[in-house]
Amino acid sequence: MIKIVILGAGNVAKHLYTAFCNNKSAEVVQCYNRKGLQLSSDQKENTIIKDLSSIKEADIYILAVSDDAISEVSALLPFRNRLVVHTSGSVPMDTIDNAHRKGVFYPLQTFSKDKSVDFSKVPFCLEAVNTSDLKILKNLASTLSEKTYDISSEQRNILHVSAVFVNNFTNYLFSVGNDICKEHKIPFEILHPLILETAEKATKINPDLAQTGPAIRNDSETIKRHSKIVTNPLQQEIYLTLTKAIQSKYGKKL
């Protein structure tokens, strides 16, 4: 049994936790945040506390808080020389304080308050100044998801750079599309399929031999009725600059 403390009360804490607790080769048997919260609501409360003087000893300590945090929060941890692990993406191992054993404990996943995630599906991304702590994190992160993979924070930081295209921005980009949909009073729903046939294409094909559309056509017509529907200012812009990085790509011209 690998016990486990996690620090933090954002998503992915709340996430990990609700995870490890379906867990029978792991066990959390302490979670730290500044204001004392539940991670879920049938957590009992003698398993959380709100001033580090008091965290117990474990295997592995998770640090989910934001990552201006992590430094600060591991400088402050009452011991030494244990395995102290981040969840961020893009902040370095070396930011954790050097009186621990540093790890990196990264799930390449977007996390919702509401919207529950299938860790079995999740790839972790694992890093440790020694083999034997990488193996402690391997073993750990194989108990939620046959996806491990040893990566360097300098390789985690380039990934965090790609996840933040398909991820972050085509996010806000459906949220343009909800809009511009909203403001012409058409449901927003009927852009569901294409949506999922897009996001299940990029996993199955090169994202280059599956880019369709007006832009890669040179249809420079259907280019110029779109700008003129799109008002906004700013969608305008967006819609103008992907377009051209477009035809960039694939060699055409406006």
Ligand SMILES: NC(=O)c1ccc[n+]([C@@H]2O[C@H](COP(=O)([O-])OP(=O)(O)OC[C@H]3O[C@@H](n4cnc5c(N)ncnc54)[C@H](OP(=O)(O)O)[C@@H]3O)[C@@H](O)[C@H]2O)c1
Given for the second form:
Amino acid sequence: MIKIVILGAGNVAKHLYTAFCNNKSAEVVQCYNRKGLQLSSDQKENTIIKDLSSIKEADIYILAVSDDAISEVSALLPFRNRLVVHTSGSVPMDTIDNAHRKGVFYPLQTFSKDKSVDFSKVPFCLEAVNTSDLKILKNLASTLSEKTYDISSEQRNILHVSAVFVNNFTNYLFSVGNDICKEHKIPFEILHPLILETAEKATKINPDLAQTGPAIRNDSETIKRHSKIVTNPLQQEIYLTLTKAIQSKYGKKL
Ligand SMILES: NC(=O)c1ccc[n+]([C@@H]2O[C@H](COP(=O)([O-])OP(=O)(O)OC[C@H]3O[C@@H](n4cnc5c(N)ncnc54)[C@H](OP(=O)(O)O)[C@@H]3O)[C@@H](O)[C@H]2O)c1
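Mind pulling up the form predicted together with the named molecule next to the form predicted alone we just looked at?
Following is the full complex, with the preceding chain placed first.
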């Protein structure tokens, strides 16, 4: 049984807690967060601490805190030479305080508190200073997921930039689509099948081959009509910038 302490009470901490609670090979022995919050409604009060001085012994300490707090919280841990990992996509492993055996346990997925996630499909990007610690992390990740990868801090940062494009920016564009529908009182759900097909297709064929729409077709009259409908100046700028980007990538002219 791998003993875990989770630090933090945000999206990732809560999802990992729930996943480990349903896991026979790992046990969350304690959770730390500075407000003393439960990570799930059935979590026992005596497993939550808001003072690091009473932290229990464990095999792995998972710092699921904001990127900027990783260094600070790791430096506050009142022990030395234990395995301390963070869950960030972009923070170098070295950011963890030198008192500890360092590692990274990065689940490459988007986590929000009200949406459950199937961990068996979540790729875990793992890194550790020691090979024996990497093995421990692989064992732990394999209890949750079919996919584990040895990824250096440098590679993880690159993956994270890519993830910002495919998830954060795409989701922002979904929200713009939603705003435009709302403004014109059209149900956004009409676009749901398109959203799903877009994501599905990008995983089945090269995204370059999946590009469709007025920009790649060079339908300039349609583009003009669209830019009149998009009245919000920032959204209009995004529409024209992305149109230009598509046309320059595929050799068309605006
Ligand atoms: N959300 C995702 O989709 C996702 C996916 C993969 C990886 N990650 C990574 O996972 C980590 C956590 O992300 P998240 O989305 O779970 O963040 P989050 O929901 O914003 O939660 C952040 C947690 O960090 C705690 N925290 C912040 N500063 C602290 C400090 N100085 N001392 C102690 N605790 C502090 C917060 O506590 P308070 O409430 O007290 O401020 C909160 O519990 C980040 O490294 C992120 O890059 C996130």
